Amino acid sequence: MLASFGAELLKIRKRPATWILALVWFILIVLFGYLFTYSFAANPPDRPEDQPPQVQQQEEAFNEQILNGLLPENLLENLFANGVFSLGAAIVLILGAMAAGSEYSWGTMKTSLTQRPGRLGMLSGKALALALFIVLFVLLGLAAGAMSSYTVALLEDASINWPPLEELAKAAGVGVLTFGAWGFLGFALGMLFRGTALAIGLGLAWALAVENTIALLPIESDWWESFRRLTLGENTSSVGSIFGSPNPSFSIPETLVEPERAAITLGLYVAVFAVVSLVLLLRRDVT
């Protein structure tokens, strides 16, 4: 399992793939988490000249409450309960779908195999390498969340606080299990098709059409309640509210699920997506 483990890493940090998601996904964080927020909230669109004194207060007040929680001691609500580090899932599926796909999709399965790693020993080493990379992808996140807020605190001249070290700890947990079940959902879905493409072209529909239509859907009742808090969309949202509730000034809907039970579920989610990749691998032909 070790020399697997090593080939792995070895694979995932050669492929030009890899460092360009990591890349995209630090832009992501940049922009969308702080840039583009920081930029509307610092520079307001020209008022009337006839606005009441009572509005442009409300507009600075809400403009001030936008630049507070881009601040270092808001890092983790920005990042978390404002949803900021949902915008990763994407890119780790894309990851875990060449973690289990590229095999496949280069012919070279059945080669890797007649070098005696045996299916369990491969798919461990597959399993271990792609996970670290996960934790390398949350901790680039953080260090970019970190890099932007640490920014916004100079250019408005704001003291500098940083979380306490338990909360960054807990906060690459979260990150660890958001990211660790969709990484391991594209791992599933590459081990299903056998490749890369469908794997990939699947598991984005359903990460961002699907999953966001779910979301979105007006029906109320018990059992569509019942099936939003089992999907990954819905437990990325909850797991996050643990480190406060999201700025009503992005008007992101309230989770439905606690975020305790949220963690659990993503948990199982990991451990439910690693079991059918090794019963697909260890059941079927490798070709």
Second form
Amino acid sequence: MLASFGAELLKIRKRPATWILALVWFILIVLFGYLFTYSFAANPPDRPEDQPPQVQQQEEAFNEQILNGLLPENLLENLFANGVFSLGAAIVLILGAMAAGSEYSWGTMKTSLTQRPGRLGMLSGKALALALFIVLFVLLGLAAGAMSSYTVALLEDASINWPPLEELAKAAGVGVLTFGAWGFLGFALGMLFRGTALAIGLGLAWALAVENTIALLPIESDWWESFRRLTLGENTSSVGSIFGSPNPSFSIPETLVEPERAAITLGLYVAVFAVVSLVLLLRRDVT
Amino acid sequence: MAATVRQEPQEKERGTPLVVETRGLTKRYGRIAAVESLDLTVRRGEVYGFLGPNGAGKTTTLRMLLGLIRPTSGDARVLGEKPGSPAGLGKVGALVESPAFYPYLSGQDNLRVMARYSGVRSPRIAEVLERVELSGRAKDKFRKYSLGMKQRLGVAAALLKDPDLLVLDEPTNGLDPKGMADMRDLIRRLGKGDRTVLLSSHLLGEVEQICDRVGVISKGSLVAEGSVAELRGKQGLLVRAEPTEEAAQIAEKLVGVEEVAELGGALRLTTDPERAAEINAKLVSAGLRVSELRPAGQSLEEAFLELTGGETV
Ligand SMILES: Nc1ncnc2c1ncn2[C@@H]1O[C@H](COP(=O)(O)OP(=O)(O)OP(=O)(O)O)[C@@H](O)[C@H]1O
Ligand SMILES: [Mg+2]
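What would the structure be for the form predicted in complex with the partner chain, given that what you showed me was the form predicted on its own?
Everything in the complex follows now, all chains and molecules, and the chain you saw is the first one.
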């Protein structure tokens, strides 16, 4: 398995698409987590001249709060509560789908398997390499957020206070669980469809469209709610909510699933997707 | 580990000559039988040609031997192991169908990936690249390789483990005449000594040039197996004499019952063509009218077409 891990690591590390995804992820954090919000709060639109001073004061206070939310001390609140971090779910889904599906698209599954690793060994190596890159993407997201908030602090002459180490570790854990579930969903889809196109297409459709629709459907019943408690999106927002809101004016909406349960559910998803991938690889012919 | 150590000397004593052995190997896809009750034997040290027209089931068979696809029924042993088991695959190098590698990696990096999978140390990579004359382009991306270079990289990957058994599926496919000649030359050299080569092909000439023994597969079944000379058919005589039945009886007395076959109103005698005069004399003295008597060798081409039911390749 370690031999396969070495081989897989070489493949994923040297693949340009991996680093393109990393770059996109970095840019997403900077743009949607910081730059857009900052440019809005730092350059408020022109006010009508006849605006009463009270309203003006309120608006200034509001902007102040928004800027405050972008500072290093609110790093985790800003990244997780606003859903910025879950944008990365789509990125790691693609990463996972590529790790599995490309082997079929290129026909390299047979080349690799005939070298000797065995199907179990090969899959474990692959899963391990993917897991490592998922961790790296989580750290990259946190680093991108840290850099952005540091820049905001410099621009605003604000003092720099980082979240305690314990909170940072918790954030890494939340990130790994979330990305793990989404990344391995992509991985299992890549195995299932034996290619990248359908896996990425359907995976993204599920992540971006189906899950949101499910959340919005006005169905009131117990079984529907139990179903919703199982969706990846609900569990993702639940674990993200533990850091609270970056802005005291907004409170985080009540989540459907308790964070502890959500963490366990996401962990189980990682295991289930890995096992499904293994069963698919073990049972099917490689043609 | 201990089991292997104990087994090895035993194997040597017995001198297990069979590198590949299949019994009743069958693969069905729905109603199509891609391979049907195949009994194949490949002996240690030989270059075995697996010959058959398009769609005969060659690739399907090789995939089964490598554990890539599971047989519907029957079984196979490769180097004494179950197909696809890491213990067996450790001693097998294979190039199945078209060479498939990671397009964004260089030839050398592709081999590094493969070497890691098989636990081969890295100096070997330069050796095999040298062997297939790809050293000069080792750092180019696989994507940019020509078909011939891709094919050679495939052979290089198959050689990484310095395998006891080399499985090559139509390795000259798509090569130009020089490329083909080079590849055949390489295969011949690789097949020298103890190494066994299992080579599939739909080209008679190729098999004739390279192989010690040939198995002919048609529509999923093995229709003949033997040396090239055997398959070509033994030397013989074609005799046309009237009345044919009497001629057959006389011929049977002369060369043996087994060796006489009727072929479109004529007789084919499997015997030394030198005996033509003697046979002629016997037929004539028995009062038969001999209208034709000539040596009848069968070209491998004819043998192949006959065996595979006239399918063109
Ligand atoms: N995955 C599959 N699903 C269905 N049928 C298949 C599959 N793979 C092969 N076949 C069928 O099995 C038969 C044998 O195919 P195979 O690829 O083994 O032939 P081949 O001897 O290698 O031919 P060629 O010389 O063209 O490479 C063909 O009829 C083919 O259509
Ligand atoms: Mg074929």
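Rigid core (definition): largest C-alpha set, two forms, superposition within 1.5 Å. Residue numbers count along the first chain shown, from 1. Bear in mind that the values here come from a model prediction, so they are computed numbers and not experimental data.
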property	result
Exceeds or equals 2 Å, Cα of Trp224 between the two forms, core fit	yes
